[in-house]
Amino acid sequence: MQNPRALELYLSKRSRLASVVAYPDRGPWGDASYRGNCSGYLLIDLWATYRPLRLLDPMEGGGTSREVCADLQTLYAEDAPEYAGFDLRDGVDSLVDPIGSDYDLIFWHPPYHSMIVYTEDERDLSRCPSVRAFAECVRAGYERFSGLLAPGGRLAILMGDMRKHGRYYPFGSMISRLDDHRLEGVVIKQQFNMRSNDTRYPPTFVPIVHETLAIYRAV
């Protein structure tokens, strides 16, 4: 759902991106439905400081980054973006597929491993059959999506760490220590309305309610 009052008064109260943030109403864009989704208001913050000419989503899911530029394009025509958006369930594998070139931001937001399982083809980075596997599809994400960015472009990756069968992944961190040459800076982000808030868990347990935004900056 397209929604541009929602964005204007975002942006007239907004404080800068800062390296904590927080967005306990996830706002209309993209779909609610669609697990793992990204709250709108992380896109506009990306927008509001950088101020991207083209700007990609390689992995656009339920939608939020589609919908967020076209109300970009709607309030402020001559300051929005040119928008990109593929994904794996339109057949589109943007690890390897043509996605276009000379981006000045690309918001990248991939599946957490296994953590949700989004399609059955074998080319969907939930389905990686280890972490390790995982970690080097990340990797080649990384230096493919890295090549598509303009001269002073920035990549930035969200992803969350994972808990499974008792062991404990720091994707966050990996993802912050793809390129220290390049990386300009790291935000975190607080998650809400996990479904996970439900469950009852024992008191040494701590529950992960953070992302990592890892965000690098071409050459």
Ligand SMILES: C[S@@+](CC[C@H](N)C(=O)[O-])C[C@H]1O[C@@H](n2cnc3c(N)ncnc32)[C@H](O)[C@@H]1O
Given for the second form:
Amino acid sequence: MQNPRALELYLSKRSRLASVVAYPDRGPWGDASYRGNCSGYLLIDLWATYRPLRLLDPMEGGGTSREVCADLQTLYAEDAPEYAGFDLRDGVDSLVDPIGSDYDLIFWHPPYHSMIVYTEDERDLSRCPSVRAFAECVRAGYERFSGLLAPGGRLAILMGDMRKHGRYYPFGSMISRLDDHRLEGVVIKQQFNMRSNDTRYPPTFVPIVHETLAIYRAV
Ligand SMILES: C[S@@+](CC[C@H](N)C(=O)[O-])C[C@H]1O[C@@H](n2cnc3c(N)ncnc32)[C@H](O)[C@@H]1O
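Okay, that's the form predicted alone, but what's the structure of the form predicted together with the named molecule?
Once more the chain from above appears, this time first in line as the rest of the complex follows.
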């Protein structure tokens, strides 16, 4: 759902983007029932920080960034970013198919390996047959999307860690180490309203309640 008033209100009181963020209320943007959706406030913070004129979300899922950009267009017209969004659910494999170029900001929110399986399509990153294959796809995505940036542009990648069959996979650390020379910042984002909140765990179990946003600048 779009809501320019909510966006305006948030911009009037937000603090600058820092290395820890928390959005307990995810905001009205995008489909809140889309599994693994993110908060529109993160997109607003990225926009307010970098002021991109062209923004790409190559795996837009429930349309959070699309709706934030639509509200930015309502409020700020020519200062708002031109938006391009794609998803495999609409038949576009963003790692391979044409998705434009010269973006000032690319917000990439891929699946966290098989934590949520999105489609039946074998090109879906959530269907990677192993963690190793997933890491290779993330590397391929990094190379591809950083090549689609305009000079001075930023690639922001959001990912959470995964725990499966008793093993811990620090994907947040993986996305922070893709390119030491281009890494500009790492933001820890607190997570809320996860399905696992309803699960009872033994006292020695440490639940994962954060995601990592790694920000890279263009070559
Ligand atoms: C974590 S979700 C994105 C959620 C989104 N940020 C939101 O707020 O709703 C990841 C998305 O990546 C998509 N996806 C997976 N592999 C893809 C690929 N190769 N090309 C394009 N989209 C892909 C999935 O269909 C899924 O919608």
